[in-house]
Structure formats: structure tokens, C-alpha cells
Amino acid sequence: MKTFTQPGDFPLTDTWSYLNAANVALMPMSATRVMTDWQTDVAQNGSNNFNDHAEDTAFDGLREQGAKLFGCRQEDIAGGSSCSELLGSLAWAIMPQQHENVVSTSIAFPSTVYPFTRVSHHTGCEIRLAQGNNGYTSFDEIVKNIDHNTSIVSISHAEYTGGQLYDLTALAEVAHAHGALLIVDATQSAGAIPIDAPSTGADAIIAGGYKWLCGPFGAAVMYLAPHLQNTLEPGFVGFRSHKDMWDLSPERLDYPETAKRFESSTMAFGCIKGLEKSIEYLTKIGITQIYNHNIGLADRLIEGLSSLDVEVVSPLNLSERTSIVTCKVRGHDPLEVVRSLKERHVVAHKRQDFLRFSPHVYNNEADVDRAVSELRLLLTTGR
């Protein structure tokens, strides 16, 4: 299978099979030599470097890759410190009231769900969670939930326990025809899934910069569709709210007409600047490419996994799969088959009673064969 990392990029990886881009991916070097690189001018030269023109511009790098990302413009991308502040942001902003709803699943990570149930706690709002089991919630179950009084449909663009896909373009077609926004978390997909933002017919889609992207903590990206950026007024503000950052009246507060209204204040900079390179280091291989090879990795794994004592829970369709293979290990308990094979330099994740692995640009057939190897033997042997 054809590499598209180069040796160097990520050091680990020359001594483990590390399988866990859902909980925590690796960062290439060089996004973690510009993070570095920056916080050690700002503390060696303070504003000497980083004066107010660099302050203003901040953003510009990742707007410019985030445009890339997601097949947008880049009027369309803003920053933020995490996708909960984003969407936390948005869910004050569109503040669904008393006689409407929110539609997402019992199955999503809390984050998707949490902010929205903030909201309701204002405004009384009724928050419907369709139903789901082993981490798969069907299509069918979201859009009975969703009806005339539906005004949000939160959701993930790829539910993290079993790495469950769903079709964006048909969930933004039942939400607008019932007068909906839809709100979608691609934390589990961007840099994993090609996504072009406005094919999709999403409203927002928000990534945080730790997993598929490779990127920092502290760091992420938001698409905000055109319609939407001259009418929200975002629940979190700052003074680089104002149009003028640095027309520093508290008389007045006149946002962007761009997606860069959401971008409140201060933050870890260098953050952003890692997640900037991050985008720029997967987007230069190709995400279709990095899809390509990410199936083909999990393709291999549910092989090998097939000849265990074990149940793959996740899709095995192709339109609802990713690169997450989740299974159940019969008689065994996952947290401990996830620090023994820590033990043998596999690394894996538990998410309820599951065991999940997930492979990305880094990772090669040989962690694959390696990681259901150690599995067979543990399994087997105890050992």
C-alpha cells in the first residue's frame, strides 16, 4: 500500500502501530515546529513580532486552508479554540424557543447534543434524541423525529463509538424541507472524509483540530454557509468581533459580513498556526487520497479481525463507513485488552464496552497485520 507520510513526520510511528486518530491522532513535525516556533518568539520577543498587524491576521492562514478543507471560500471559515466553543456559539446565536426542537441521537458524543440542551435550559425548547444501539442509529429513526417545529438538526457527521457515517446532502435535504438548519460535527471525519461544505447543503460544519486533522488541541475550524453570515449574532463575543478589531470603541459592535464574526477574541495562537499547517500537510496528500488508503487499512483490519472471537459493530457498508472499526471481544474486558496491547506498542481505544481502532495517513498495512496479531495472541494465549 503506497505511503504518502515521509520518514520523520511522525516519529512514534517507527516503533508502534498507534491505531487511535478518533481519541487523539498524531501531529506531523512540522505543525508541531511552527506551534513551537511561535510560542518561543512570543516569549522571547513578546509584541516585537506579534504586533497588532500579526494579531489581525491571525486567522488568515487557516481561513486559507479551511477553504481548502472543506471546498469553500474563505469568507466561509473561522477559527476557534474548540468545536464546543464554536457550536456553543452558534447554538446562542440561532436559540431555538419554547415551541420548537433540536433533533440529534442518543448515540452522539455529548458535545453535539450540550449546548443546545444549554439553550433549552433558557429558552424551553425540547431537545429529541432518535435512538441508536451498538453506536448505530438508522436514517430513518433521525428523520422521524424531525417535523415542523424542528429548527436544529445537530449531528455527527460520523458518530464517534463506531464510526457510523452519515449521508449529509440527504439529512440537509429533510431538514430545510421542514424549515431547519442543519448543524454537523465533523470532528470525527474532516481530514479522514472528503467533505465539499457547500455540495453538502449544511448550514455549519465545525471539526475540532485533534483527531482526523492531526492538529493541536486548542485549536479548530468552522465552515458557516453564506446565508447565515450576515443574519446570526454569535452567542460568544470579543473585541475581535468588531469589523475593526482594533477600532477600540465599546460604543458600538458591528460584526463581518463573513464567517469571521465568529471569531470572538484573544487565544493560543500558535494553536491556530498548527492546526493552519496540519490542514495544509493532509490537503497537499489529497483527503480522497487519504479515504483511499484509510479503507483500505480498515478493510485489512476487519479481515484479520474476522478470524478472531470477536464482533465487528461497526458499518461494513461502504456509504456508511469509515476508517473507525469497532468491535466487541467476547470474554474479555476492552479496557484491559487495550493497556495489554499498549504493552506490545499496539495502541487502541475503549469507547463503552468496545474495543475501536482507527487508522489514518499514518498508519500502513504492517500496523494493521501487527495490531491483529497481538489481539490473536492475546486472546489465545492470555498473554
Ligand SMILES: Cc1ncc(COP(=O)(O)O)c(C=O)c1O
Given for the second form:
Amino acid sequence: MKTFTQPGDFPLTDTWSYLNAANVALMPMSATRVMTDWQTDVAQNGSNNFNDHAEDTAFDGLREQGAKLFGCRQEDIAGGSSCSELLGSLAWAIMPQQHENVVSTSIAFPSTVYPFTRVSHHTGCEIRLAQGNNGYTSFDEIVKNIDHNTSIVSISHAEYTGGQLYDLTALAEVAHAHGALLIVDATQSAGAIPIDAPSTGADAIIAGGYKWLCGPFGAAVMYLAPHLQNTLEPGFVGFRSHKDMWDLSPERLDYPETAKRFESSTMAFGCIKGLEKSIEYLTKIGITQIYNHNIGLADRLIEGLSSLDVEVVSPLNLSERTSIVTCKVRGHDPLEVVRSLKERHVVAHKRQDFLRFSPHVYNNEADVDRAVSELRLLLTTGR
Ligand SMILES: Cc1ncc(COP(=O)(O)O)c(C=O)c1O
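Could you switch over to the form predicted in complex with this ligand, since the one displayed so far is the form predicted alone?
Below, the chain from earlier opens the complete complex, with every other chain and molecule after it.
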């Protein structure tokens, strides 16, 4: 199996089998350095280097890398502090009304739904959750919930528990046929699954930085379709919301006519720089290459797990899979299993009642084999 990373990029992988990108991924050292250098510079030099111009252009690099990541124009990209923040601003911008509904799934991560729940407390719009089971929701179940009163379909591209992947193009078609927008939370997919945003038809795609994008906490990236860039009024605004952020007149608020209108304020800019660098790291390797690598590791993991007393609950068909491999460990508390594995320097995670592995670009076959053999030892000997 080809290795894409260089020695020293992810020091932990020298000694640990870290299979937990769906929770918090490792960050390449090059991105870590950019982030800490920025913070050190501002701490020690104040605005000498991070001056008005630098602050104005702080997101430009992320825009460039985000455009490569999502196959779109730089104007279609905005940065923010978290997926929840950008989704919240979008939710208030669209603000579905009382007779309208928002469709998501009952197995979605709360961040995909809560921003709309909050709006529903204000406007009375209905939140409809397509019923999922064991981390899986059928496409038909989602479609059944969409009608001509649907304002938004808000979906997690890959579900966080079992990694189920949805067909965004098909979802966008159904949403649009009903006059609804498709908003995608790609926090569990961007960086690991190729996404050509314009061709999916999605109206917005948002990803937090600290999972598959191998970036830091405190940074997120959003694709906003061109047709929304001069129509939506962001829910959250600040002095940066004005198209000339140094205009500084409280008497007028003229938004940029690009996705940038969703960038509202000061933030931990070093995190944006770190995310820019981590996306660059991944796109230089190629997201398709990463996808193939990760699926290869997931295949090996699933094969290894098949010899143990566990039941894999993640989808197995290629069109609905990611490299998230989630299983039920019979007769064992998954939290205890996670703890014991960690003592052996194998990192997995508990989600719901399951044990979840999520290999990424910095993992190799040895990591997977070690995880399987340590789990085998644990399940057979209790040690
Ligand atoms: C699908 C999904 N969306 C969003 C988040 C968290 O988003 P943020 O912390 O950027 O608000 C998570 C975290 O697990 C997630 O799995």
C-alpha cells in the first residue's frame, strides 16, 4: 500500500495506531507550525505584522484551498470558527417560517439539526427527522419527509456513528424539485471523500476543521452556491460583514456579494491559517487518492473484524461507505474496550453503543492489523 505522508508529518503514528479521525484527526506538523507561528507572532509583535491589510486578507488562503477542496470558485468559499457557527448563521439567514419544515435524520449529529431547532423555537417551523436505525437511514425514508412545504434539507454527508454516506446529487434533485435548499454538513466527509460542490447541486456545504480535514479546532470552511451569495442576509454579523471591513461606519451595512458575507468578525485567525495549510496538505496528495487509501484500510479492518465476535453495522456497499467502520462488540461495554485499546496505544472511539474506528491518510495496514490483533486478544483473553 502506498504511503502518502512523510516521516515526521504525524509523529504520533510512530508509536500509536490512531484510528480516530471521525472524532479528532491528527494534524500535519506543517499546519501545526503555521498556526503556532501566527499566534506567537501576534503575541510578541501585536499588529506590527498582523496589520489592517493582513487582517483584511486573513481568509484569502483558505478561500484558495477551499476552492481546490470543493472544486469551486474562491468567491464561493467562506471561513468561520466552527461548523455549528456557519450553520447557525445560515439557519437564521433562511429562517424557515411556521408553515415550513426542515428535514434531517434522527441519527444526524446534533450540530446538523440544532441550528434549525433554534430557529423553529422562534418561527414555529417544523423539524422533521427521517427515522434511522443502528446509524443508518434509508434514502427513501428521507425523501418521504420532503414535501412542498420543505424549506431546507439539512443532511450530514456522512453520518457520524456508522459513516453512512448519502448521494448529494440525488438529494439535491429531490430537494430542489420541492423548492427546498440542500444544506450539507460535510464535517465527516470533507478531506476524505471527493466533493465537487457545484456538480452536486448542494446549496451550501460546511465542514469543521478538526476531523477529516486534519486541521485545528476553531476553524471551519463553507461552500455557498452562487445563487445565494447576494440574496441571503447572514444570521450573525459583525464589523467584518461589510464589503469593505475598514469602512467602519455603523450607519451602513453593505454585504460582499460573495460567500465572504458570512465572515463576520475577528476570530482565532491562526486556526484559519492552520486549516488552510492542512487542506493544502490533503489536496496536494489528492482527495481521491486519500479516499482509495482509506477505503483500502477500512476493507482490511472489516475483514479482520469478521474473524472476531463483533457485528459491523456500517454500510458495506461502496456507494454508501466511508472509512468509518463501526461495530457492536458482543458482551462488552464499548467504553471499556476503548479504554483497554488505548492502553495498548490503539485509539478508537465509542459512539452510541458501538465501537468506531476511523482510519485516515496517516494510517497504514500495520495500524489496522494491530487494532484487530489487540482487539482479538482483549476479547479472547480479557487482557
Ligand atoms: C457531522 C458533524 N457535524 C458537526 C460536528 C461538530 O461541529 P463543530 O464542532 O464544528 O460545530 C461533528 C462532531 O462530531 C459532526 O460529527
